[in-house]
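Single chain ahead, written as structure tokens, the form predicted on its own.
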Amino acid sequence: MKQDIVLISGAPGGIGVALCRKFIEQGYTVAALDRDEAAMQRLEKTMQDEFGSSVIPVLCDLTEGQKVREAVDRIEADHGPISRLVNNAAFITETGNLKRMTPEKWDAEISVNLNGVYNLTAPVLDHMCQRQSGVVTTVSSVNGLAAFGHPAYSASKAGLISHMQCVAIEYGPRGIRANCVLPGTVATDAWKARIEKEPNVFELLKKWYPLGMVATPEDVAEAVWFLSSPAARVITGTSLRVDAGLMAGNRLMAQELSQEDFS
């Protein structure tokens, strides 16, 4: 018997693994998409060891639109309906400012982070429309709301917010919801290069977060699950910040302006 599928892109990454765990715990069959075969094999083993069943591996490069569409069609034909899509894959260069940005680096980030989401979402929506139901949840970033460096990454993440709003209003009448989750700093291996430069980077960043902490991959997975679940059945076109209060305001500036001690 074919089961409802959740398709998760960037599944072997730090947030991706947490997403796989969460949806498996909720009874979903996970189709895990990534272009890194070795990383996918590690994910398969991890899920097999933890749950006694593995994910459906989908080796695919999100920048190759036709191949992505073919992969989606194969999942639907061979395994069952994709009732949930989680756009999680992302790519970021170590170019943190516009002065050092090159056209090649800009294109590389936009191609995966923005165009890749379109390439994957479009064919999934075609299948969801046939059933008049489905949920698309996209992991964007607080970088899509304000400038925190990494301009190409930020531009792509801002585009995702608009893209999901468009999906929400156009496909809502077909029973399809679309939302974004906006993490702040998340403690994953993606920070490896920055940790090598500054081992205490997370401690240094905590002062900017009102809750005095950075998110874990599991925090993001919980938010994605909520928006993907029936509990959020009337929520669409929204962006849920998972940022320990970062975007609520500038705490350090507020203290200096008010000349008050918030501690």
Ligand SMILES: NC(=O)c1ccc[n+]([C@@H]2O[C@H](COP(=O)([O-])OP(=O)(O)OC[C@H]3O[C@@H](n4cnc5c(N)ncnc54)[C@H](O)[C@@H]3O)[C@@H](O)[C@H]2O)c1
The other form holds:
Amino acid sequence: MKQDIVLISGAPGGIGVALCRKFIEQGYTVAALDRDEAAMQRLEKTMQDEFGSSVIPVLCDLTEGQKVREAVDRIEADHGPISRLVNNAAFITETGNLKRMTPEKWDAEISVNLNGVYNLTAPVLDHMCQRQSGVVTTVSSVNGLAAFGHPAYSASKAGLISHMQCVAIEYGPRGIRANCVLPGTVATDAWKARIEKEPNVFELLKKWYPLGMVATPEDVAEAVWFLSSPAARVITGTSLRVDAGLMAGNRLMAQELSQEDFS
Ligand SMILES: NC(=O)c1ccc[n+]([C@@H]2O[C@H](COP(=O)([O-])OP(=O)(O)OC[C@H]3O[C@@H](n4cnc5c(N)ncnc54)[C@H](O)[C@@H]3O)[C@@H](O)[C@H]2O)c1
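The structure above corresponds to the form predicted on its own; please provide the structure of the form predicted together with this ligand.
Now the complete complex, all chains and molecules, led by this one.
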């Protein structure tokens, strides 16, 4: 029997595993896309151990557009309709500022984080159009709204907000919704290089967040699930911040401006 499928890119990553758990709990079959074979095998085992059901492994590099299209067509033919897409995979280099940027590093980040999302979303939309229904939810970042370093990553994440808005207006009349989730700091392996430079980095960052904490992968998965679910049926073309209040304003600056103590 053909099942209702959510296709999740970057599924074995920190946030990806939480997304897999959330959607499996909600009764979905997960098609898990990633380019890392060993990580994919670990994910398959984890989901088998936890839920007694495995994911559909889709080993694929998002930068290879034709292969991505073939992979999407194969999921649809062999397993059933992709009713939800979660664009979650991304790649960040260690290059945090423009001075150290090179054309190669710029290309590497843009080609995965922005072009890769286009490569995956386009063929999925073709199939969703045939059914006149579907939801695309893309994990962008607060880096898409304001500058926090990592310029190529940030440019790609800003591009994703625009891309989902374009999908929303063009495909809305075909019954398809598209939104972004914008996390602030989330404690995952994506921080490995920065943790090597400063093991205490998450503690240090907490002061910038009004809620005094950084998000967990589960916090992000809850927001993605909400936007993907029928509860969000009239929400499209929007971006939901999951950032412990970061983008609400600057508390430290507000204290200096007002010359008052907010504590
Ligand atoms: N961790 C954070 O602080 C944070 C903050 C804001 C936004 N985000 C976003 O959340 C999402 C998930 O981040 P994470 O922290 O779980 O990252 P992660 O590094 O743990 O996982 C990313 C996954 O994407 C896969 N991937 C990378 N390039 C790929 C490619 N070309 N083709 C296929 N797969 C590829 C990796 O193999 C990995 O499994 C990303 O979009 C990231 O930008 C993360």
